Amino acid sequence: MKHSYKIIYYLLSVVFLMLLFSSCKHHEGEYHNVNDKIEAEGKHYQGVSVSSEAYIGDIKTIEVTEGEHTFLIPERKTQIKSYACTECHSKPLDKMQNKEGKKAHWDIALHHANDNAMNCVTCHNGSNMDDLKSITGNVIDFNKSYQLCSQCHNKQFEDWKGGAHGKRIGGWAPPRASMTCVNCHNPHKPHFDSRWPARYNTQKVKERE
């Protein structure tokens, strides 16, 4: 008798063993699992080369590293129209300052802040009109205002390092390229007016008298 069941726990000992070899045995192209799929046939694979650079156009546009994060933004002297202000401004700007006729930038009204808290001279230098300047004095270049907006938008500056805030330029592949806040906001205006759509639908103001 237990010949016998040596004979059959070997039998089944076999069958087992010739299942398992045979379960793992698989023709090309044929695999377990999803994972074997990517892990055999992924060895060889070198990548596709997928770049927005071809999108980014004619823009102009400077390397920044903010943080863990370094992308292009676009560079914005040479979009100012009466850039560099010193061939205007060569005195300090204390020096210049005429009470009487029409104003240097009389077409330019601040709405940005409190008039108790913010003035032209909070941004810009009034030694060195090329600058801006920080709230503590610091220079601040003109491709870089974005740092003169972070002091006081400070979540709104965190979410644009990473991408979450602002335009991007081109698409979402390498190199990242994305728009400043000057680029979408008037600096002296940064509010945005509400605004009506593109297109006036006359039919459904009809359908809600």
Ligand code: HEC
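Rigid core (definition): largest C-alpha set, two forms, superposition within 1.5 Å. Numbering follows the first chain given and starts at 1. Computed from a predicted structure; not experimentally measured. First, how it differs from the form predicted together with the named molecule.
- The Cα position of Phe192 differs by less than 2 Å between these two forms after fitting on the rigid core.
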Second form
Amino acid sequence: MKHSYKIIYYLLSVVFLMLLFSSCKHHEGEYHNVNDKIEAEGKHYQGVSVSSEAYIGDIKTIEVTEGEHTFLIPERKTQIKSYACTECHSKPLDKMQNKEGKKAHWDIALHHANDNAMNCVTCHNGSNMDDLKSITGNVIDFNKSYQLCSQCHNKQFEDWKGGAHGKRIGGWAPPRASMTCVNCHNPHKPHFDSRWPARYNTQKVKERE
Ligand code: HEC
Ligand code: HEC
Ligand code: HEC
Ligand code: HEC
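Let's see the other form, the form predicted together with the named molecule, since the form predicted alone is already up.
All chains and molecules follow, beginning with the one already shown.
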């Protein structure tokens, strides 16, 4: 009698231990918890990194840090036709003004803020045309012209820093590269005209008649 008790006790312990260990066994696709799953399945990806670099392609970029955000933006100076400005602007503006004939920058007309708020030298540095300047007279590099815009358009600047205003170049994988203000807005005429939707809309045609 005593002996068979022992056997049953022994068998129960074995069954219990089997249950205990079988629940720990790693069958395919089964893990104790999410962390184990990520760790096990993530091993597979080690050494393979996803990157946006391929999509940024030939665009020359510079790295900027604004607050807690560090990212890439396109370089500008090589894209500006009449740069370097000092090729002509070797003397102060008032010594360069020609009274008659075609203006040097006849193709640039300012449609931004009203004349009280802004003229050419609000943004351009009269004493060194190769740089921009802040309202308080600090030098701003042409590659960082967003610092000019941010003085008056802080809301859009804050959104842009975080990636909410403007557009990314490449994908969502790092490194982050974002278009800068002047890639989309002409600083001399920044407003976009409203447009009709590209798709033909019969209702709108009726309304316009
Ligand atoms: C090919 C020569 C040339 C180059 C290059 C040039 N400028 Fe000028 N710029 C002039 C001349 C000449 C004037 C004098 C006024 C005029 O003729 O319009 C002038 C005038 C200006 C003015 C004053 C305009 C006004 O109506 O008061 C600004 C601002 C200016 N230039 C900015 C720039 C900037 C910024 C660059 C570089 C991105 C540049 N310029 C490159 C020739 C040049
Ligand atoms: C709101 C600021 C602002 C004002 C005001 C402004 N500019 Fe500019 N300007 C810029 C910025 C920023 C750039 C560089 C844009 C870029 O990166 O393409 C620029 C570029 C230029 C260039 C080089 C353009 C080219 O493609 O070669 C000239 C010339 C120039 N500005 C002249 C002027 C003149 C003349 C005035 C006044 C009538 C003026 N700007 C007013 C911000 C300003
Ligand atoms: C000195 C202040 C000042 C600076 C610097 C400045 N802006 Fe503006 N901007 C204004 C004002 C004022 C208006 C007109 C009022 C308004 O619409 O907010 C305006 C209008 C605009 C608009 C049109 C807004 C609309 O409702 O359509 C855009 C876009 C814009 N700016 C972009 C820029 C960009 C990009 C830069 C930098 C290259 C810049 N601004 C630099 C003051 C400034
Ligand atoms: C990828 C293109 C792109 C970039 C980069 C960009 N913007 Fe814009 N922005 C737009 C478009 C498109 C609109 C027009 C929205 C509309 O008309 O409703 C706009 C609108 C604006 C306006 C008008 C007010 C509003 O929110 O509708 C301001 C001011 C402005 N942008 C400033 C800036 C400044 C400052 C920067 C850089 C820090 C910047 N933008 C960068 C595309 C861009």
